[in-house]
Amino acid sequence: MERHTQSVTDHYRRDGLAEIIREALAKDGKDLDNLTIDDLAPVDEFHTRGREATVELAEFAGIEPGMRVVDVGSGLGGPARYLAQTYGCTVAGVDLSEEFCRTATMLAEMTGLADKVSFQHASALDMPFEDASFDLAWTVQIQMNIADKARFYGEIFRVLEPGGRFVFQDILQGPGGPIRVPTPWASEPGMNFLYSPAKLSDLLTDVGFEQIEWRDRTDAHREWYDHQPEATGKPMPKLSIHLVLGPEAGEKRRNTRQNLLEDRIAYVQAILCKPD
């Protein structure tokens, strides 16, 4: 387990990421003294369809003002800041990458949201929260690296209060066979732990969740990729997710699109509930 955790940490490591993003924001003409969450959206939404998916998932989840939210695998904190500013939620993020947490904290301070969002360097398999601490658990494309999914979802179940909701968007195994690597989440096949939609649904039930709604969003993600540089041949913007993905950004994104086109992956959004 420790060896696998280290390989995942190494995969996502981007030394000096906070400074890289700060410099890119300045070069893009952003006012660093009056930074907004919209200024950050091109770079801090570390998942497919970016801010578009965050807005869609929040509406799907029925977010209510003032909710206590845990963002598991919070990355650079884009969704956490969106939920805090748009809905007035208090959001606690956890991520395995110390550099991501440091960068997310910096960006929260720069956008004036440090009183509403916080980020802790911790494992999703052992979160530093008491039982029943949150009204809503939120994950966006995090479980692909996690082998022990029962423990992962069990931790989410544990920190939710009875009646609390769990909402996610995730990448699952499609019928087209093993994925092409590298991808944004896996440098090699041994880092990839995708379940089929049916297998994941069964596991979540075994953990104790009640399913409210489950929907396939693969077609929407295919359509989105049709307009991205990987499909159009246009250059990546200077301020974009490639700053996070590193030197192999182009290959990782091309492989993700190809995995989609060949039905090797699927995208699902779901809402579940911890029974009262």
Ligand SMILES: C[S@@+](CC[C@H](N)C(=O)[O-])C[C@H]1O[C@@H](n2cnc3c(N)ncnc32)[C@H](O)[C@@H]1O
Second form
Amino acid sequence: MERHTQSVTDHYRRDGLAEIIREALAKDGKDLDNLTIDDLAPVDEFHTRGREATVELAEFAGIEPGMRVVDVGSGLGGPARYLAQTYGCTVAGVDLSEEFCRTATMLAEMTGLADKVSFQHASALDMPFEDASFDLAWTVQIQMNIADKARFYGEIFRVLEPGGRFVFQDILQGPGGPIRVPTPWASEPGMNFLYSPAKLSDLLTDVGFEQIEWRDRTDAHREWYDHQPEATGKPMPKLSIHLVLGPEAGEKRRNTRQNLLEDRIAYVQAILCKPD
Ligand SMILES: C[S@@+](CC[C@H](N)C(=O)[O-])C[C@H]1O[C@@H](n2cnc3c(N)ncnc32)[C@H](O)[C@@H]1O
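Give me the form predicted together with the named molecule now, not the form predicted alone.
Everything in the complex follows now, all chains and molecules, and the chain you saw is the first one.
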């Protein structure tokens, strides 16, 4: 385990999250006996641009029915359930937060997807899977917390089949200087480990990946934030990612927008391949 692993766990800790989400869903008028993945999308897609980004990334990746997918840093499982329901994939998620895994499992049961998705409490740096277990590795906005990036991407490489694809959306260092904190992924600067796009691209090549596509999506994320409560001044809906972000939610999101406006962060989506 990395030295700062405990601070990452503490940062994401939300005691009683599963119950908090259940209550919020009920208050919002959702039918808990017939819950859909769309009911959950405002609260279980724990990354910038939410469901919109998941749909976009899945189309970009060329996901095919029946693929065996590993979601590295699966959070509350929103993307995993989307891939399972939309494409018929089997998705295995791992996450450092035990509470997130428990909540993700409850939400999978409530949406009738428990036979297609599973969530294990484990570190991305030491995944509980055999070599070459998956056709596709998917990760969305977790490596910002990980200092040992060679090991992180090496683990992803290891669990992929030769010929398997690796797709990600991630936050990288922009040219505008050090980020403002707190953000949704870091309470203080010591939890933030951003590489520039060029440095990450070089590392992935060193790990052994072949790059298939690489695209900057910073503008799309900046535009999305222009329509969010942080920009419009409208109140945040009661059923929203604020439930997961905790008491500093407003400040974390305002800082993310500001980091985007000041070019301190960049968003990249990419597809890579483990050579045969
Ligand atoms: C911003 S959330 C993204 C969650 C999910 N990928 C999504 O898009 O909905 C970041 C997640 O990374 C997880 N995480 C951070 N470091 C990790 C590690 N070393 N191993 C596994 N999960 C980690 C956190 O617990 C958290 O759930």
